[in-house]
Every structure is written in structure tokens, then in C-alpha cells.
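Quick heads-up: it's one chain on its own, the form predicted on its own, in C-alpha cells.
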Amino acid sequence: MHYLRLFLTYLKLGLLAELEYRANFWIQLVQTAMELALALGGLAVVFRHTGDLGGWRPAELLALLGVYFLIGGLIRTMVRPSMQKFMEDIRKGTLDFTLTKPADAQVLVSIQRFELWKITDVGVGIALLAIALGRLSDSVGPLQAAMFGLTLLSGGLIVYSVWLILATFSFWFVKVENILVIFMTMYEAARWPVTIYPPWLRWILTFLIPVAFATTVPAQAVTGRMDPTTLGIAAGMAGILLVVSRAFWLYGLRFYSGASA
């Protein structure tokens, strides 16, 4: 309860930082707006020539969409500002403010900043699933929701622990928004099933940078594509990435030079 205390009072501080601009909410309507334009006719052009992409119907590649969607819009809404203020605390030395402070400091970095207007993306992806989920209705039951959700959770584990552990390389490195723009264009890359991709590219997005887990995993759970190794492999990696990038952070903290220093 304590750390749903703090969450939501981050929340509700990322809000009224929010209403200050409202104007970005109507940007980012439309920036959300033309992506998802993009998306849909990137499937419109595909679905003209073929009737499937790699074994993938237009249905299932939707619901493929809107976990891209989701996933992303939680990124941009939480993971990607926090860890973005996370950085610049440790350039500036102010990381000292989060330290001091009596909670524990990881959970504090993850949720101290919100850009709630990303939020718009979220909703995009939950409406995607909804309608494809619609036209999907004959294939899914109970078992393929559960097991939609185990994966979801999973693979948003595994992302954020790797925005984690790529964060962290700035008590060393001072140019790491670098790697996390990487990060980001090969998440663009998940938009469309992993197994379409060569076997080279298909490793990268899967065990290197995982992106796999976040988008094309949930769409096979809910389509009634996956197996249980499959299952077990995401929840698996989620379980140990969490514990590395802990221990990561808690090795990482040890060279922090801060203000006080």
C-alpha cells in the first residue's frame, strides 16, 4: 500500500504537469493518429497481395498491433521519462534527492515521471485488441486469456528491466540515451510477428534485445499460436532479467559520485 501511495501521487504530479500544456495532448492525438494511419495501411498494402504474412492472418496480425500499441504507449507514458530523469539525475548529481529519501530507491526512479498524454497510445492498442479479439472470438477462451496475460506481464517485466540495466551504464557512461534510442527503433521492428525475420534478426529481437517478448509473444497467446515452452520461456526470462538488472542497479549504485560525494 505504501508504494501504491507513492505511485499514484507520482501519477497525480505527472497530471498537473501535463495540464500546464494542454496543447501536447492534441499533438500527441495526432502523432498517435498518423502512427496508427501508418500501421493500418502498412497492413492494408500487405493483405492486398496475400492472405497471410508468414502464417499470420489480418486478424491476428491486429491484435499483434495493439500489443505494439500498449506496450509502447506504457513505455512512453512511464519507462522511457523516468529513466530519462533517472540519467540526468546522475549527470547533475541530484540522484542524492531520491537516495535520501526512505522508500526504496529503484521504485522511486521507475515511477518519478509521467507523461501522461502518451497514455493516448494505450488506448489505441486496448481498442485494436478489442476488435480484433471481436473477429477472433471462435479461437479464444479463457486458457488463451490467461495466458495472454501472463505473457503481457511478462514481456512488460522484460522490457523494463532492460530499460533498467541500459539506464544504469550512466554511472559510467554519459551517452547513453544513445543506446535507448537503439532500443527504441528496434522496437519499431516489432510491429510485425518476429518470425517473418531472418534467423540473425529474429535472435537480435528475441535474446538480445528482447522486444520479441513485449509484442509478438502476448499476439501468439491470445490467437492460440504458442505452446507452453513458449510460456514458460517469457515468464522465465522476466523472472531473471528482474533479478539482474536489481543487482545491476544495486552494483551500479556503488560508483555514484553525487553531489554530497
Second form
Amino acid sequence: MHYLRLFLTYLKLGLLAELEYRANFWIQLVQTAMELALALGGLAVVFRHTGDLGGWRPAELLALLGVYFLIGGLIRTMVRPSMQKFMEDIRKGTLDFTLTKPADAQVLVSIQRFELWKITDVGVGIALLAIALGRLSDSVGPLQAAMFGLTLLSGGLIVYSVWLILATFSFWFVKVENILVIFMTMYEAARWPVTIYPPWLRWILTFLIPVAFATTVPAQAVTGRMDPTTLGIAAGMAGILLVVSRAFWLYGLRFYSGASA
Amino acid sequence: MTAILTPFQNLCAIYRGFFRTSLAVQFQYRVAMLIWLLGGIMEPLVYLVVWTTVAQQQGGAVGGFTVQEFAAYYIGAMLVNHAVFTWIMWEYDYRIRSGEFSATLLRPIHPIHRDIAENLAYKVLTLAVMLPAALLLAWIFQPRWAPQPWALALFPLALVLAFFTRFFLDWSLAMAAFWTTRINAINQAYFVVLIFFAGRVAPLDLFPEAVQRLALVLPFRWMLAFPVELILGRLTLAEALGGMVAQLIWIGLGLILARTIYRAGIRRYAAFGA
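Form predicted in complex with its partner chain, following the form predicted on its own:
Below is the entire complex, every chain and molecule, led by the chain shown above.
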């Protein structure tokens, strides 16, 4: 309850800061529209030549695209800005200000900055999902909806944990921002179902940089190809990564010596 | 004895100098450099997998491309794209916003020379990663590739022309930084159009007739798809020569555009932070 209030306070502060730059909304809208055009154009060319892609029909790939935009938008609005600020704070020594606050530092670090206008991606994601689900309505029941919610939550937590682990490396290396570029590059590959990739690449996208859990797996849940094993792996992976990233964060924190101290 | 250099020898010496310093600077950032290369490998790889999947479902070929020909197309596109791509718009956004551009203006030589040398230095340095990556992909995806000898002979020239077709247009676009600090939306719009019409999403043969016709009059096909199709042996000699004429026309237009915008731009430049 306390942390929820904290989250809302930080959210409000972030929004107020972003409202100063209202023109950015239009810039962001153009960027989102362009990315959408690229994604839909790609699907259009592919489905000119085939009725399904590796067993995925057009509406199903549209659902996958919706999840891709939704999670990508959440990364860009909340996870990436906060983690970038965190790495900057380590470099400058200003992490002191966070560590001395009377709340869990990991929570503070993770909610400290929002890029509100990137929310356009989230909006597009939800719209795409709504359209896709409208077309798939006969195959989506309450069970599928529940599995979708669960896998989406797992995927989000997995993505967050991976970002926290990557950002925590800043305690040892001064400039790791480029590592985050690796994540975003691999995330783009997750715009397509990982099932079409050759086994070695599928393995990388599932376990090394686990973006598959963020897009393909939730999309599987609403397109009726979810089996209990995948569901279990997704939930288990989320739990394990949350614990591992927390432990790694605490371990890394011991190496922080501050700048003013 | 004082040597009198011709303007051409002079320019070559300047390029050698720029090239050497750029190599030294970029070598300091080798890890970051490798990471930025990843996108150039992943994008063609992803589309290669997508089209391989489609071709296999359609009985081994689609739109005149077999599975092995898709492999050849995308591995070729990856290498050609590596040769022609630029990041000049972000460079200028930074230089102009930070005021660093003032120092460039003081040099008694047009800044585009340094930009070209810097671009080439990066390309040469990173070839050490791109070539093994291409060989690895060739080993995994087994491309089939049977070019005519004349196509092989024309390819180097087409590649150089493709580089300048793209470079002058990208450079003109980079000049937008003189007028606005919000160049991201402009760049992204340009890139999305480029990605489609240059043949990166799919070989242009797989697009509807109307798109293919439009691609002929836009500059983007000549930056990437054309040299790739040439070296894959998919063009007739007449098409190859016609393509080079198109490249030359776009290089001419690009040069005029770059000159005009640059002149207008430096008049506006207010040197922030100087």
C-alpha cells in the first residue's frame, strides 16, 4: 500500500515534468505511426504470398504485434528511462540521494522516471490487440483471457528483471548503456513468432535474452496454442528472474562507494 | 625542393589524414561499435527467416525466389547495406546542438570530406565482424548464387554509386538540424520509406506492381536492392546499365540538394555554446 502510493507520487511527478514538453507528443505520434506502418506493411507483403506464416494466421500475427507494441511501449515509458537514470546516477555518484531515502532502493530506482509520450506505443498495442481479438473472438474464452493476463504479467516481469540485471552491471563498468541497445535490437526480432526461427536463434531469444516470453508466449495464449508446460515455464522463469535480479542488485549495491562519501 | 601538389593529390592527402585519425578514434570505441553492428545483422536475418518460412510453405519458392536465393539476397543485402548506410543525421544533430560544428567551419575544407572519410573508416574497421558474420550465415543458410561474369565486373562500380546515392541524400537530410532540434520524426519517416523501397522488408519483386513502378522513380532502390540484384545475376545487361544511369541522376540531384541546403543552413547557424 505504501509502495503503491509511492509509485503514484513518482508517476505524478514524471507526468508533470513531461507536460512541460507538449510538442513532443506530436513527434512521438509520428514516430509511433511510422513504426506501425513498417510493421503492418511487412505483414501485408508476407500475406500477399501465403495464407499463414508458420501456422500463424493474419489475425493471430496482429495479436502478436499488439503485444509487441504494448510491452515495447511499457519498456520505453517506464523501464528504460528509469534504468538510464539509474546508470547515470551511478556514474555521477548521485545514487546517494536514492539510497538515503527511507524506502527500498530497488523500487525507487525502478519507478524514478517516466517518458509519458511514449505511451502512444501502448495505445497502438491495445488497439491492435482489440482488433485482433475481435476477429479471433470464437477461440478466446475466459480461460484464454486468464492465461493471456498471466503470461503478459510474466513477460513484463521477465523484461523488467533482465533490464535490472543489465543495468546493475553499471556498478562495475562505467558505460554499459550500449548493452541496452542489444536488448532493444533483439526485441525487434520478437515482432515475429519465435517458432519460425531456427533452433539456435529461438534458444537465444527464449533463454539468453528472453524476449520470446514478452511477445510470442502471451500471443500464444490468445490464439489457442498455449499448453500448460509453456505457461509453467513462463511463470517459473518470471519468478526465478525476479529473485535472481534482486539478489544481483543487492550484491552489486555492495560495490557502490558513492561520490560524496 | 618544394613539392607542388595538384588539387587532386591535395584532396587525397587530406582524405588519408582524415581516414587515419577516424580509424584511431573509432578503435577506442570498439565494443560500442560492435554492439551497433548487431542491428545490421539482425534485421536481414529476421526477414531472411520470415521469407524462408514463406517459401518453404509455398513448396520451396515464392515470387521467383527459392529458399537458397532468399539466403543469397539477404546476405548480399546485409553486406551492401553495411557498405552504404550512414548515421550522419545523428552526427549533425549532435554537432549543431552542442556547437561543436563551429570548429568544423573553421577548417579550410568542406565538412562533407571528413564525413565521407569517417564513414569509410568505420566500414573498413567493422568489416572484420561483418565478413565472418556473412560467412557464418552462408554456412547456416546455404545460399545459391550464380552471377554472370559481366555482373561481377559491374558490381564494384554499382556499389560505389549506391554509396554516393545514399550519402548525398542522407547528408542533405542531416542539414535539417540547422532548422530544428527535433529531427527524430523526420529521420524515422525517411527510414521507413527507405526500408520498404530499398528492398529490405522483401525483395522488390514480391511487392505489388504499383510499388515496383514507384520504386523505379524513387532513389531508394538504387541504394540497395539494385546492386544486390545485380550481383545475384537477376538483371539483364540493359537493366544493369539503366540502373547505373538512375544512380548517376540521383547522385547529381543529391549533390545539388546538399549544396543548396548546406549554403542556406550555415547562414542560419548561430553557434550555440560557442
